[in-house]
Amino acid sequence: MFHWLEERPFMFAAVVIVFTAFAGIVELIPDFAKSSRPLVGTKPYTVLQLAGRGVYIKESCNSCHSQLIRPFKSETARYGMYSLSGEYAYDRPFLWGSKRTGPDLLRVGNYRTTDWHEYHMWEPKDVMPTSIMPAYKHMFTNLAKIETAYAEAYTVKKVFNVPYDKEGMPVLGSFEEAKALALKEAKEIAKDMKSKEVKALLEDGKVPEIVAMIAYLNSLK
């Protein structure tokens, strides 16, 4: 057989390419599959965090902020550890982004606090005078879509087998249970906020968009 192949360069080259491609697939696919699995400690978003993520997308925050840190010293020195694929296991859709009018936010939860986000979203220039980011005062009165966030969580649990309700993972349960947990989580976040209007809405059982957005930003670590 080998003698036959040696006499036919084209066939020999084709066989080498096929065997090399097969070997590459055997080596690479398991590694890609492993890399795409959730990292240890990575959890699905809570319903409140998903509601905040919805606000983030609605307001087109991903048009100015990326969530993808490249393995360059200039980026890791500013933003922290470079991105790993397993960190995005529960992100649908990915919000990597390709433009940085503002800083990358993948690890913003490590260095910004709830009260900082509150002041910054109310009037960015009061926090950073050179900022070109618009104010988002409407988030303090607009209500987060908890029902939509619950529907999203329920869907990914059923369709993509996202491990809600498993040990160590966020509890989803029924909609009423999820709504109660989201309100409880929101009130915990609001303890570090100054806005009386936000706290009044929470006491009425309503969750403002700003609280959901902060819950989402705080989860990015």
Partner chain sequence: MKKLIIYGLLVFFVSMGGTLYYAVDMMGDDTINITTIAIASLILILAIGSSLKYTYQIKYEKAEGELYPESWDDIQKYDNDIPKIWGYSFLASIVFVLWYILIGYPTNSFSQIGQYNEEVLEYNEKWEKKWESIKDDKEALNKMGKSLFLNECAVCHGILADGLNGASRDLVYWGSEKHVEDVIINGSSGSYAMEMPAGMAMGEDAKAISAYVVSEFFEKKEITNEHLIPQGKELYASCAGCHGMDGNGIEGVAPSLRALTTSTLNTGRKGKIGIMPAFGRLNPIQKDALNTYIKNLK
The other form holds:
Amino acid sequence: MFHWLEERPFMFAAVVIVFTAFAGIVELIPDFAKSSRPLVGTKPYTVLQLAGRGVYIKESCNSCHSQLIRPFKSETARYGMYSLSGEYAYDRPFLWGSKRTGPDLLRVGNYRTTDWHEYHMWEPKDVMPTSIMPAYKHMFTNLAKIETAYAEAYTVKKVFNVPYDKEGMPVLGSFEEAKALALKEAKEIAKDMKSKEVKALLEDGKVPEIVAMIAYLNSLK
Amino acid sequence: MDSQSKLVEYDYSVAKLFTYSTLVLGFIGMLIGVILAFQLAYPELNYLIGEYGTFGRLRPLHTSAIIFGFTFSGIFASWYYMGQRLLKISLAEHPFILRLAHIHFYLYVLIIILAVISLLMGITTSKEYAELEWPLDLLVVVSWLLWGVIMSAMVGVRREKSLYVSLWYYIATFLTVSMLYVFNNASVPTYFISGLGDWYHSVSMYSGTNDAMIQWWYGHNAVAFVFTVPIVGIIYYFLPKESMQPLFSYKLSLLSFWGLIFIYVWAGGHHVLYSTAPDWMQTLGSVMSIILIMPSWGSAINMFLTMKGEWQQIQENIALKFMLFASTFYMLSTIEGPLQAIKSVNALAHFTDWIVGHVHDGTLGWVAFIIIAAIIHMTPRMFKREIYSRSLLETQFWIQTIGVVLYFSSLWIAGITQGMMWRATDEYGILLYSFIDTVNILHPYYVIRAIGGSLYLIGFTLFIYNIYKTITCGKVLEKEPVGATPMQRG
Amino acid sequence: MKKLIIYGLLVFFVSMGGTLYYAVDMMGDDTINITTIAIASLILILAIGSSLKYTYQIKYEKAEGELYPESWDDIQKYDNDIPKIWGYSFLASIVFVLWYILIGYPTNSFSQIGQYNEEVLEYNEKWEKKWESIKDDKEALNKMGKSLFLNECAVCHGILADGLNGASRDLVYWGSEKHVEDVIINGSSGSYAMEMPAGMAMGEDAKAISAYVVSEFFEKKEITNEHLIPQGKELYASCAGCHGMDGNGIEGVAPSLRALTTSTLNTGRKGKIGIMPAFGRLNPIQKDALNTYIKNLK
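Moving from the form predicted alone, what structure would you give for the form predicted in complex with its partner chain?
Let's see the whole complex now, leading with the same chain.
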């Protein structure tokens, strides 16, 4: 039979497709709907947080930091409650990571604060002398992509019915409204920050990456 | 030599081009890898080129350069070389296919250049080995389909009735990677929905746990169908050619092939063990990995058995040394992977450097060695010149072997140690080590790993030099050599 | 061949030896650690062993068999049967997995959260007894406190608790006579809505109150201004309004002076490099242990 296939490339290819596609169908489809259901109380990210998430992705923080707490005593003692599927329902893409060169960040908002992040991002070695994390000084001057973040939020609202503007959920509104809201949120965060450059930029109506990043990290709870 | 094969004069122009890109991209990818390794040991190295040189920016570049640059170049180079020979056609007879093949190469180079620029700028989707944003994804799909068209056309006009083993693996590679790539990269460009923001930005079709499951279904099988399947296809051709031995067992190759492609895809679930993916799916992924051991080993065993009684040849032939050493490391990493997928082991091993070590056992010890061996075999036949220096190759072999062993053992120790430290508690049940302790203890291992990687890169640089000298001033060959690749002493 | 065996053994012993060098201390009775070490050895043994076996075959056996008539680019193939060991191993793995998927897994009704709950339950039972006995044992509390400190606090305060050159609070100084005096003069803020104002007392008076507070509530024996303690005791009356006569503080207003660390752990505190978060996840005995440890820092 196999020899027969080897003389018929088209049939050969067809059998290969069946062989390889089979597993995906069996494993991925049955629980697809269940796995995308949000947990009660989980909210989509605000525009500022999404912009921060964009910075997180841009710098590939997920190369070194996971966002997945596995159900072991040693992990819950270190990082907090283990992950639940519904918590990730609004994560597009997911950011579980595959390597912990640095600690897990899924609940970093519970035990690190704005000023800690500011200090740490500027120079991790000031906080942890043997840290091997690079400093991210450029985040203090680069501007966060608020417009792209809004575009993303708008897209998921339209295409995937993510519940922005619903009761108890983050407000999206028009771009102008969202931009004003993000700026307000950013200024609120900057109150706990020391950097003069950051404050000056915010006064100009510009949001530096670091503020968006901190907004995102603080939202991880 | 079979009289028929003299009838066709093969056209190696595209195979040559892809050989060049294999060497160039291999060097770039490995160089970035070495930089990354040193960054982990000496973090000051993160600031070499401002914000563009941090670990996070370079890491996707390293993986992409090695997977899509080095490995795919090697796969394509081998394809345009052995594809003609195994199908007994010459691209010279089919100018249209040859034209397409050239377009394939230049499109590929264009994509690689754009990918390097966009990844350095931080334009990424964050999905491992699928970092490119949608405009580049589309280009990738076009170039991949182009290869598919070329492959189908070549198979279509073939003179051999049936397909040799290597071709099975190539066909499986093409089909499966197409399926995986399209599904995993499915995303919605945000600009077209909202009319705002960066035009190249997109948002994943799937969210959270589903996204993770699809990503690792892809990620695992990208490894399978780029680092395993086509590379097995390559060794199935080059080892018998180089040693002039008949393939030991057709039946074994048959069972290994069908077993491998059927089982491999199932095992993706072992990347998300103890995550929020459904329990049953994790278990399936974990146990299917166990069945995977034997089909993976089958090909390596077939290679070993093909060489039965040829000890003398191996002593003398460096290309064979490369291939057999690679088969050993292939066996190591294909048993390491499935056993790391056992839930109780994964609980400790996941997120540690042991996994990084495992990947590099496969890539340094297996993939790169096979591609190097293939280039050793192809170069004198494509350029009609003897390999420039045998002793240089020998030196390279040993330098790289030591490099791989250092790399493997340092991360082996580092990973298990780190995993245990994360779990360790004192007599009061309190975690014994804070995270930074586990970072500090790894320093010497990171240094050893970086040295191992550097040795490997040095070996590869010698290889590039050797091939360059071969092409430019190797001794000219009168006719195509049969069996062992001719090399100049010295 | 001999050389290869030596290389193989070398790789095995370096990798496993290096691993065990650290692992022996941490192995404990953790099944995951033990399984990992066992499997790690198995990986090396199987990989190295098989490679050596096949290398042996290359050296001492000869490949033969019936050739198929076809050839591709001069590559021929034998019609040999599959190696028996390979075939049986493949079959065995398939049988095992079929059994596992169809019978083993469904009847075991495993869930990872269930496994987690069991782990936590077992842990709690095991340590409850230990905590019970530790309560009044200052020595043991101190030891436990140190362990906690190294894991939870050393990240910011440094393993010597010296605050890493001003990056965070120097806990050796914190709670010393000098420090209390400084707080009395300059005030304190960060934990509670109401701040402790500056200038509660000055000069000699501040020294006296400090001596009293440190000896009485911090339970320290060696005091530089021991002669001022009686005077401090009288002056303390002005502090008692908030901190209580017995030094136990008032919930939500001022911290207990007897358990200053515990109270900081409960509320968190605005510090130099950032807000120190509240450590609500520590249980009371753990907080007590930290309190004891930090009090006794030298």
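By rigid core we mean the largest C-alpha set that fits within 1.5 Å across both forms. All of these numbers come straight from a predicted model, not from anything done at the bench. Numbering follows the first chain given and starts at 1.
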ask   = On a core-based superposition, does residue 15 travel 2 Å or more at its Cα between these two forms?
value = yes
